[in-house]
Amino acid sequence: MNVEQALSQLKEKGYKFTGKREEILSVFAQEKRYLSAKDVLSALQMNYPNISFDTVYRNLSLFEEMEILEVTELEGEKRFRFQCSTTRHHHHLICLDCGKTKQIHACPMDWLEDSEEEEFQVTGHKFEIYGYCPECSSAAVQA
């Protein structure tokens, strides 16, 4: 995902075009890690000194409710980052220092398949491997 694709689905859905709207994107699109609604107000009060936490956090839940975000929970906090592109199953390692991500194409719900659950029917899962990045990890040691 990225701006341009987000604001033409926006505009698909009937959802109106704002400035503010096009800057959260934006926050997005320089990050490759999980933003907290906290996180995005700081960088959008520079432009909108008068912005809302409110304003920020709707927008950031109409993104998620439209596929645009991906959400996670870290800390207590829910965090977004844009949806990955990629069609492909997969999950993500988070850093819990710098909150880069990677994906992993391994898939713990493989030995599903190969169970006796068949009767239970699943809609959906989700997978998160939390830990320090190569880079965080060497900062600590070196501290």
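Rigid core (definition): largest C-alpha set, two forms, superposition within 1.5 Å. Only a predicted model underlies this, so the values are computations on that prediction, with no experimental measurement involved. Positions refer to the first chain, counted from 1. Compared with the form predicted together with the DNA:
- Annotation for residue 11: C-alpha shift under 2 angstroms between these two forms, rigid core superposed.
- Superposition of the core reveals a Cα shift of 2 Å or more for residue 125 between these two forms.
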Contents of the next structure:
2 protein chains.
Amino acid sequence: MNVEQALSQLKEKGYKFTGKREEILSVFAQEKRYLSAKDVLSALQMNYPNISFDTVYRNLSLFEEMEILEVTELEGEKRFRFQCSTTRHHHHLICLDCGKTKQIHACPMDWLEDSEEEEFQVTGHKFEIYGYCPECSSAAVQA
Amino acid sequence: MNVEQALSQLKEKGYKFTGKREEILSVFAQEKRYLSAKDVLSALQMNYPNISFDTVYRNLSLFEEMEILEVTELEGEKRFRFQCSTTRHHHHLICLDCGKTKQIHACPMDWLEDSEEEEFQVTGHKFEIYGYCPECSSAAVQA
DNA sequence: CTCCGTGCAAAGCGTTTGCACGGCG
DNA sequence: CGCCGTGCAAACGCTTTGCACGGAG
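For comparison with the form predicted on its own, provide the form predicted together with the DNA.
Next comes the full complex, and the chain you just saw is listed first.
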């Protein structure tokens, strides 16, 4: 997935093309890490000083719905990142400082014995590993 | 862990014994599932009609700090449950409807190849399976 | 008698929604 | 030129905090 694909997906579904939408997408395309709504707002304020939280939230929700962005909830707030892969199921190591991620292709659900979940009607799961990426952990040592 | 142990732990650390604290603990001891602050408030309002959210939150935080309760964040709100085990690491299947849980003793961290996490300084992880317990899924069918 | 625990009220934070206008298609 | 996207403002839900009083130790 890249910005062009996302934009044409918007067009297909009858959503309009706007400079703000393009820029939100390019921020995610460049950063490739988890960002909060606040992060996105700050990034957009350079070129759009009057942009509001509403617009950011509305577009983030739209992109989530269209599966252009992945979402997770971390420390009480939603974080979004560009979809790594629409086809392959995966999990992440997540840097608690900068939001950078590393993919993990193994999924614990594959290893569970069926007996473990047999009584429950399973609808989803979450597996995330938290920590600090090389850059952020070395910064922490200096501080 | 049971209510008595929790109460004596409070005493040890110099915290006072109050009827509300005891009742919050007994609610968790009886329910043995994830409850939101609102759930706890409702439960306490029977015997303490004037109890406030502040008291509930303050005590939940205290119990969390003392490791009497486990916490997770689900659908934008904190949920608490009585500590299953202070010694053995575990994960849960969680019913999204009633908060009931089923322990899973296997931990995906044990199965990961070390290479996967070598660059990150890992501080924690979350593995939860969501779904509906037998009671709640049969209720859903009827509805 | 001394703090700690509590209720009240207000504020805090992230997020959502109603409204009217302006710009994309 | 019609409707979607936007900014503004207000409201929302969950949680936290300042204050003064009352009850546990």
